[in-house]
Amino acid sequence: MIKARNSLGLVFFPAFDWAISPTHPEREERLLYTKDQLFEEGVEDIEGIQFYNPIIANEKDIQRVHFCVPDVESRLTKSHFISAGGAIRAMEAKMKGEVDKAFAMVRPPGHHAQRVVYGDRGFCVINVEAVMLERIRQEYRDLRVAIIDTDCHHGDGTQDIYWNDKDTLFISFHQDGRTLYPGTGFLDEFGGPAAYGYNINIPLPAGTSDEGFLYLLDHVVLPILEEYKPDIIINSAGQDNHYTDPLTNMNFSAQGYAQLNSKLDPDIAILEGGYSIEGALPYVNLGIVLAMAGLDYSHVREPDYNEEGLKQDKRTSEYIKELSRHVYKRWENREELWAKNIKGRENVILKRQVYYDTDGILETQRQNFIVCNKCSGLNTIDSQSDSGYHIYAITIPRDGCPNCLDQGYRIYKNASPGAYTDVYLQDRINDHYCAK
């Protein structure tokens, strides 16, 4: 019998009863073909690999992360609670020592879901990784975490949630936002005042292949992780960089994904995008499973794989090398950049518009990050949508000082109900959430 070098927990939830439409790219077949491939390869018979059933996340799990408008129950289906619960169960298995690593193959995905939620954008309603992580942080409070987002689309939701959290390093490498949804993820998106430099984007040119992805992993991501020294590494494991994906323009392969996970050595992987249901997902997921388990993945190949045809051109390779040098230099100079852009400011204001492409909702948002020399600082959001809501939301951070705690409750109490349709408070210190 084959034995895994790393014990691995797998959580599988295809969400049979949920889809945006019967023919939408994000549908249950994304996981059903993968399940067939895993069982065909005998993965369930490998000693050290075990399957777990998902649990169901609860309303409080969602409220730790999101301001769902008007409320959680109105925005989520049962499948969203179970998808998040599957991720929670995966990380529980790792943290409790039941397994060395865990991979949650769940849907619906989540990395485009930002803190404010009016509906579905980028096929995401809630941020599965964030809901998972913040649930676990209630028990393991001082976790220092790195989230590496390998989805072809920029993880703008995860970026938004951890924008001002120095204990959560977020690195996203993705197809350049000038050529792909959601049109964000540029170098100057570097983090909030309390976490400036800890939000790192690596926008890649179309046509990037295994060579390019693995180069930036070796020359940017791994050196940064070595310096940051996270307690936990989470791979936000989108698979739409694959050369057969219908929504993107990259040339990554199943072998490339397997090598990436072998080198990155994540503790947790959470399935995100990937819409080549037959041509990519069964092989990519198999490669990731074998790599995480510490098993030989060299035989994993797509039926139409053509190494010569997927070679990266010289111009792309040179561009990626220069980009890697630039990104890493910014990381090294983050304190100087903080002094130049943040030091001496009492507030940092972030204004933007967010479009919910699935539901056709436009949000106009103004975030205020209050700079505090004792904690991460209070954050407020004034948000309006063309669906008729005008909300005000206050977040007291996990490391909040007594002054920011008192100020947060004072702002919540004094917010005029007549000026807003809804007012929300996240008290992350006491794990208390309320609305009026």
Contents of the next structure:
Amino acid sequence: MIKARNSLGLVFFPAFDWAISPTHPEREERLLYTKDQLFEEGVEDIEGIQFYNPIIANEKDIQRVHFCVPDVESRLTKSHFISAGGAIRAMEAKMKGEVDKAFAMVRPPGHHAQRVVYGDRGFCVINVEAVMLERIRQEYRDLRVAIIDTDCHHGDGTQDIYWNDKDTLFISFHQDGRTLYPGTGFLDEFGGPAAYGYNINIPLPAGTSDEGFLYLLDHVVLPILEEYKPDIIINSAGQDNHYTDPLTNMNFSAQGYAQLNSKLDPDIAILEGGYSIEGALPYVNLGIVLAMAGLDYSHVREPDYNEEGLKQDKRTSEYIKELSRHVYKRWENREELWAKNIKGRENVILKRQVYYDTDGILETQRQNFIVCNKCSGLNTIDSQSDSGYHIYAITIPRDGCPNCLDQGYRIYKNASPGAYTDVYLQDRINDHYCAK
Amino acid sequence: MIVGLDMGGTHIDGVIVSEGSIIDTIKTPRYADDLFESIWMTLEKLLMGHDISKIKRINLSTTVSTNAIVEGKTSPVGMIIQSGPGMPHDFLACGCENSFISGYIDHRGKVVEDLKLEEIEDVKIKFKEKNIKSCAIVTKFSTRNFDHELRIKDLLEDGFSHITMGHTLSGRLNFPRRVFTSYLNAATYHTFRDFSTSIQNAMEQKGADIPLFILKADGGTTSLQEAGKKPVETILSGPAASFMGLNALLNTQKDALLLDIGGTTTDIFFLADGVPLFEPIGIEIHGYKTLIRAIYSFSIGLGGDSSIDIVNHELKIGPKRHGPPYALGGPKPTPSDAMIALGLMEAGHRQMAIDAIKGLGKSLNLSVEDTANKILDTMSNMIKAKVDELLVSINSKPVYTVRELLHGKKIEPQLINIIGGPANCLAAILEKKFNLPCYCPRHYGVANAIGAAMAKITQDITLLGDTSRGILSSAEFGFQERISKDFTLEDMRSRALELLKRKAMELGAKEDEIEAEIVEESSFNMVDGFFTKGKNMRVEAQIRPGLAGDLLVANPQEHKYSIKDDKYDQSKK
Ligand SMILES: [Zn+2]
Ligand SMILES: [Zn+2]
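Okay, that is the form predicted on its own; can I get the form predicted in complex with its partner chain now?
Up next: the whole complex, starting with the chain shown before.
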């Protein structure tokens, strides 16, 4: 039998009895053909590949990352706890040294879930990766982590969660927000005052193929990672850049995905989107598994793969080249850009509207990042939804200084209950969460 | 009357069971190398004085296929493998000739690329030049569409004396295992056929018209004729026989741990609500992982004759056996010596056993008695540790639904049933270690033969229904028919049970004995855009595995280890 070069933990949990609705893309059947393909290929017999069942995440794991409104229990189904638990089990296997790498093929996905959660947006309720990572940081240590979001949609949820966290570099490449949901993910979304430059977006033109993705990997992502030197690399592994995906307009192939993972060499991969369940997922997932295990993936190919037909045009190649140069330059100049845009400010206000497409809810929020020269600083969110809530939420960051800790609790105490339906406090220093 | 025969490594055991009672037993050493001769002589001796016309069937557990594989006495096989895109495939080359051919079928069973007929012609010529008589054809996803395998077989038919097609051996997905299983089947085909012909001829000469059944690794039987087509199913029936024997002697409906503690090894089995636990995919033999359904068993190198050493001031028992116990003239102290020294067991020279244990005690600074007790204690700890580890892994087997993850069955043994030489002596200790009641049956000497006798026909089926393509199929049954758009899961269930019953009767089962059940089922809506275009349904059904009836001795109370545990307790005082 075949022996993996890297031992690989697989959490494969297709949740065959859960769907958003019977004909929704996020339905029971989604990983059925992936299971067939992986099983027929004999992946479970590869020496060095180990299957794990998910554990079940708990309420605190969710509160560490999200302000669920009104509370965790009313926003989540069992499947969400299991999906996050699957990711946690995967990373735990890595941290315990049971395996070199781990891949959680779990559903539902999570990268559109932001800190405030009124409902489901982009098929996501909680951010599976963030829930995983924060639990692991709590149980093990403060890791320096890079999350590379390879889903075709902008990982706006992950961006929101790690916006002001310098220890979590977030890079998302995706189909340009001007042509695809959620409509964000532009270059100037560059991070909060304490992490300016550590949120990197690379919006790509429709029709980008293997060549384009691998080009920006070589010319932007890998050089940045080289400098950032993370302890852990996480691939937020959406598969909807595939040329057969019904919701997007890209030309990425299973070969491309496998090569990307081979080059990126992530420690952890978590399945995100990807809804070409018959024509893409079985092959892309197989490609990722083989690439992560360090095995030969050169024979992985879709039935209708046509290399010539998928080539990107010259203009796209030129555009991506220019874009890559620009993004990398911004990364190199992040300190100057910080001096120009942030330096000297006492706080940074972020106002925006968030639409929950799956549940049809509109949220209006105002975030305040209070600059502190001793820590990342406090952050508050004042948010209203057209589903009838008006909440106030305070976050004391993991690296919070004693002053910010005190001030955080003071703000929480003083927040007038009359003015809000709910008030929340996230004390990441003491891993303590409360609401009133 | 039913006859059970089991070929062990050194002995052949036989029993005659009539209406739940064991009416005769035999244990003979294996003569020479001729398996058939050995079996036939044992059978003749066993049947002496019995009315042959009353024998309903003979169930035989044989090592013919196993030995051929392990000893490398198989026929050369020409492998035709269609691996398509996906995993690398070089490692699948297991035949003496291997042809990787073009064409491929996808996970839905759609032909993506057709066969190239001229390639098959070339293969035929190449195999013939090498004088190959046995072939196996395996295509990826042939359980979803076996058209390519059938067509290749048609093209080769006239040239070879045997051809195995992958899809006939199992309905389960796992291409590498399908390749290896098919290889082993083709490789043992002629050896098994010779054996089967000898038996049939001998029976005919004797004028005995008794149906003959062969024990499979899943603890069930199949007809001699069917075993002739799928000899690979008869591999490793020994542990299955021992499991079935243990189960027959001490029947239970609970979760249970079953231990067979022999001279060299301890075999570990489990029952879930009284039903045998199976290997998750299939059994492994001689480095080949297969799709052969088999009773779950785990063997550790620890038995009555395991040699004992002192390593770093600690007792080290096994995993090697260097001969019989010291008390019986062996070279090393063994757990049996500890039992003999304590007076728990009567064999050989007790003084020699005491001397051997004393030698170990010196290095440990312990008396003979304490040393001997420590040995039995250590042995029990080793068994307990392994059982706990196995249970963790069994109970964490992958599941795929929220329901199973939250409420799935976990095996938690409520009792322990033990057979083997040291069983009685260890029962009291194991009972304390596990905090579970232990039972030891009396007739364990021929347990394997009893297991064979009490086995019944087993068969399983995987039925796939795809209403968007309008196809209902079962690969291992070679079955395919058209279905309409409104074919339901309920229709699937009844078709599966019906096909299964028909097959069981073909194999020789009586209609009223057949207990068919659905073991797994699923139904998925297939959606195109936002419209449902059909259902993808999967049903697995089986003849409920287990015993053909109750053995009258199978009353647990009768078998409480009490016979000897008094002595054990005294020795501790
Ligand atoms: Zn997406
Ligand atoms: Zn501070």
